[in-house]
Each structure stands twice: as structure tokens, then as C-alpha cells.
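We begin with a single chain expressed as C-alpha cells, specifically the form predicted alone.
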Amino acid sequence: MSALSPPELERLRARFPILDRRTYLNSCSLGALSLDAEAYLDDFRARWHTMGASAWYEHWMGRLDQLRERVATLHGAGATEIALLPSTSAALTVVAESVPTRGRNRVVCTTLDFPTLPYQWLVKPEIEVVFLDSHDGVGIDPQQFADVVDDRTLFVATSHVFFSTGFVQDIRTIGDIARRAGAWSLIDGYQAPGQIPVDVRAAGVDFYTSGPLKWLCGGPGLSYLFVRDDLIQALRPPFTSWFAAKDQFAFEVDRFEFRDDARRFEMGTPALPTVHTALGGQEALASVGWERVFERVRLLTNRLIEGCLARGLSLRVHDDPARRSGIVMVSHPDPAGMVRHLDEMDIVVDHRPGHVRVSPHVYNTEDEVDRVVDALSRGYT
């Protein structure tokens, strides 16, 4: 595998027109849009202008198709695997009203994934929320989830890449923890697939939540579900919609049947115009190879952390290499003040409690990642 070559970055960098004018370091908030998504989104609009409905039958249930084949081949399942949802909160409610408890009331999740998360059982009175805390601040030991993961255990519902800190889950051996209990293995996964290498059939959990609207480049409104294939027909969610309908053009008042497949948990009609962007904005980023991305990824993350260690900067980062993702947290007792600062350089990073958080993506040079390193070394007044 070969790095980028200067003039393919440049080629690649030039499908990104916000890197002309901004230092763009905040994918883990947003990716940022490429040529390649527009010019989907603007076949949908000429077909809306010049077919109206008629393009539902002749293009856009195609997009759709085309769309999961897509996120299945980049987490590493089937297309029949993959639902399209609106949101990763309406994923796991998905999930969570689907399966049968089975007498069991625990969910295990951690004091580091994104609320969302464990907000899903929050909710429910029945259910206690076992919370697992960070030894260091940065991750959690697997060793962790063995020891209160147990008969009562009805889910483990964790992250693969935790937001505030980037660290990185062994999602196979937390899979393998929930599976020899008899529980479910749930995990969040929307910040993790376009910046690391994914693949759900290989880790053996049991539901993976993922979208377009970070590292994929996609925008908002629609979110991935993977379901393991040998779990679909078992599991009948007490909601539904037209397109979990096995025949859903014919339109039968007084009869249903889930779809044999992932479809059963989609939730009405998606998005179209984010299916459009997120098909251009993977299209754009799968370009130059999916391996050479994640090894970019790498380089640039490493670059980022060293140079802040070296500007004397603290950071809350993971020791091992091998943990770390594409976010950086950079310790700074004003984190918002200076992000507003960094935005007045046209450097684009975004914040959170204690921290600035940096995130290079394939798109990104070492001059910008120098450059957010100096500034940040530099502080303001």
C-alpha cells in the first residue's frame, strides 16, 4: 500500500472546496462536503424537477439499494444486514423494543459514550443502567465489562470510538463478553467507520450503529443499523412502517409482513436528499482506497500528538497507538473561548468540557496540522 502521493492529495483536497479558504480539522463533528456529494444532490433535484414521482421507481428505491451495499461492503457485512434509519436514537430504540428480555433488566454501558447511549434506557424504569468508569480517563479495560456482565445482563451498549477521547474498543472481545452471558452486543459505532477499518461480522456483535454525517462524509439525517444476519426473522419490532413491509408496493390495508431482512427495522421513507450526499461523500473518500485513508489517518493523528507533546501541550490521548483514533483532546482551561479564537485564524476544531478537540482526516496536510499545533502552543489574550 502506497502513501498519497502530493498530487493526488491535491486532486483529492480539490473535491473539498472548504479547504481552500478554512483549516478544517473538525470531522469528528461534521465532514466536510465534497464535490462529489453535491453533484448526487443535484441529480436528485433535476430528477425531482424534471420526473417528480416517477423517479421513486425508475432511480431513487436504486439509491437506496445502493446505499447499503456501500455501508455494508465498508463494515464488512451483507446488504440484506444493513436498515436505514433517521437517526442513531431511532436505531436504538429500534433495538431496544425489538429484542426479548428474557427476564433480564441490566444494560451495561460507560461513563464515556455519547448520552444518546445509555439515554435509551435511562428512560425506562425497569432497566438499571450499570455505569462503567475509566480507570485513566481515556478508556475502559475489557477486563471491566467481565466483571459486572452477568444472567442479568441484558445488553452491552458501548462505543467503538468513544467521542471525548478517541480511544478505540475491542469490540470483538466485548462481543465475546456479552455473548458467553447470554446477552446482546450493541454498539455505537458512529464515530469509528471512515476513519478506522470496521468489520462487524469479524467482531461477532450483534447490532452496530454507524451514519454518514462524520468521518463519512455524508451530512445529517440518516443513520446505519447493522443487524447479524442470524437475528433478523427472530426479532419482530412492535413498530413498523410501509418499508419493513415484505411487499410494500402493494399496498394491502389488512395484512403484514416484515421484509425477510435488515428492512424490517427502517422506519419509514429515508432521506433522500442525505442518502445523495452520503453516497458522494463515501464515493469521494473510498477514491483513493479505504486502507490508504485509515493509514493517512493514522499519520496525521501521530503528527498531531507529537507536536503537541513537544509544544509542552497535555493531552487525553490513550499510550498505546493501537487504542487511538482520529480525535485529539487538547487539555485548555478555556476550550471555548479558544476554539472561537482558532476560528478567527479560519482553523475550524470544535470543543468539549476541559478540552479542544482536533480531528485530522484524509483530506488534511501536515502543514494544517502543524499550523493548529502552533496556534494552540501560542494561545491568545
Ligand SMILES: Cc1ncc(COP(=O)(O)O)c(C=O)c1O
Given for the second form:
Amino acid sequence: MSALSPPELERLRARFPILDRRTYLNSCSLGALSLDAEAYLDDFRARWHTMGASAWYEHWMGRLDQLRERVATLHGAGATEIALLPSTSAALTVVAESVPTRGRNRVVCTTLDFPTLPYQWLVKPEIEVVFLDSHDGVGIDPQQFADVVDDRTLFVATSHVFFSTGFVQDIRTIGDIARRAGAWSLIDGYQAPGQIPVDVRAAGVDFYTSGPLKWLCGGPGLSYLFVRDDLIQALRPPFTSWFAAKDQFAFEVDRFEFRDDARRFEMGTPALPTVHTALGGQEALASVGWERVFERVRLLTNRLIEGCLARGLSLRVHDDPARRSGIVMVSHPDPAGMVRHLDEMDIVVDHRPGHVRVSPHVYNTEDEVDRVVDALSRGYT
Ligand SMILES: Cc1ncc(COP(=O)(O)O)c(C=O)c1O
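Let me have the form predicted in complex with the ligand next, following on from the form predicted alone.
Time for the whole complex; same chain goes first.
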């Protein structure tokens, strides 16, 4: 695998117009819009204008299949294991509601997970949510899961990459710990595919959620739910839609049979504009080769971290580079003010409590990384 050459990087950058105008280092909030995504959207609009509803049968149902297939490939899954839902929260709800409790009443999460994950069980008085606390404020040791997961545990529900520290969890080990105790593993992977390799089958997890919004540059309005093949038919969601019906277009009103694949978890017509931008965004990134994408995110992240440390900035990142990802938290007394100041300099980053959050993607340059390091170290008055 070779690194992107300067002309290759230039060609890639030309596909993301925001990079012409701004130093865009906020892909963990919203991946940049590509010309490829726009072209898919133009196609969607044109067919809507010219074909109307007939575009559904001739084109748009095919687009849904195409997206499920591409998402499956990227996640190391089969297309029949992928369901399309409107948001990560919706996908998590689907999982939380579809699984029989078998007398178990505990869910193990961590204090670093995105809140919408534990919320799924905090609303259920009959469930006790056990939170693992981070010892270093950055990550969780897998042994912490092993210490608490037992035959009362219904789910081990946690993130692949923590949104507020960039720490990459060992989901294979976490999946093993859950399985040994007879619990389900549910991984919120919103911050992973597109910036680090993901192989859900090799990891052996039961459920995995992700979506196009962030590192896949596909925009808001959709999420992807992976359900392990041999689990699908054993689960019967207590809610449903015609997309989940075995013969969707038979329009039988008086009988219902679930589909045999993961589409049994789908909840009606997905956001078609996003289906199109998701295809385009993923295609733009895949065009340079995923391994090179991951390698470049690593390279830029390390440069960012080293640059910050050399300027005496304090960071919330893990010591072990293998556990880091393209989310770098820079400690700051007034993160919102700093983000506004950087915005005036056309540098787009984000903030979370106590920190400025910087997230470089494959399309960023070393100069852009150096620019944000420089601006952060100068501060503002
Ligand atoms: C890790 C993670 N999970 C879930 C969410 C929320 O997803 P949704 O708004 O699609 O429910 C986010 C943030 O946007 C996130 O970073």
C-alpha cells in the first residue's frame, strides 16, 4: 500500500469543495460534502422531475439494495445483515426492544459512550444500567467489562470509538466477554467506519450501528444496523412496517410475515436523498482505497498530536497510538470561544466540555493540521 501522492491528494480534495474555502477539521461531526454525493443527488432530483413515482421501481429500490451492499462490504458483513433506519438512536431502540430479556435486567455501558446509548435503558425502570468509569479519562480497559458482566447482564452496549476521546475499543474482546456470559454485544460504531477498519464478523459482535453522517461523508438522515446473521430470524421486533414484510408489494392487509433478513428491522421508507448522498460520499472515499484512507487519518492524527504536544498544549488522547483515532481533544478553558475564534480564521473544528475537538480526515493536508496547531497554541484575546 502506498501513501497518496500529492496529485492524488489534490484530485481527492477537488471533490470536496468546502476544502477550497475553509480549513475543515470537523469530520467527526459532519463529513464534508463531495461532488460525488452531489452528482447522486442530482440524479435523484432529475428522476423525480422526469419519472415521478415510477423511479421507485426502476431506480430507487435498487439504490437501497446498492447501499445495503456497499455498507455490508465496508463493515465485513453480508448485505442481508444490514437494515436501514433513520438515526442511530432509532437503530439502538430497535435493538433494545427486539431482544427477549430472559430474566436478565442489567446493561453495561461506560461513562464515555454517547448518551443516546444508555438512554435506551435509562428509560426502563426494570433495567439497571451499570456504568464503567474510565480510569484515565480516555479509555476503558476490557478487564473492566469482564469484572462486571455476568449472568444478570442482558447487553454489553458500548462504543467502538468514543466520541469524546477518540479511543478505539477492542470490540472483539468485548464481544467475547459478552458471549461467555450469555449477554448480547451491541456496539455503537457511529465514529468508526470510514476512519478505521471495521470487520463486524471477525469481531464476533451481535449488533453494530453506524451511519453515513460523519466519517463516510454521506450526510444526515440514515443509520445502518448490522444484526448477526444467525440471530436475525430468532428476533421478532414488537413493532414493524411494510418494509419488514416478507412480500412487501403483495399488499396483504390481513396477514403479516417477517422477512428472513435484517430488513425485518426496517421502519418504512428511508430518506432517499440521504441514500443518494451516502452512496456518493462513500464512493468518493473508497476511490482512493480504504487502507490508504485509514493510513492517512493515522498519519494526520499523529502529526496533530505531536504538533500540539510540541507546543505545550494539553491533550486528552491515549498513550498507545494503536488505540487512537482521528478525534483529538485539546484541553481549553473556553472551548466554545476558541472554536468561534478559529471559525473567524476559517478553521472549522468543534467543542465538547473542556475541550476543542479536532478531527482530520483523509482529504486534509499536513499544512492544515499545522495551521490549527499554530492557531490553537497562539490562543486568542
Ligand atoms: C457515537 C455516537 N452515537 C450516536 C450519536 C447520535 O446519533 P443519532 O443522532 O443518529 O441518534 C452520535 C452523534 O452524533 C455519536 O457520535
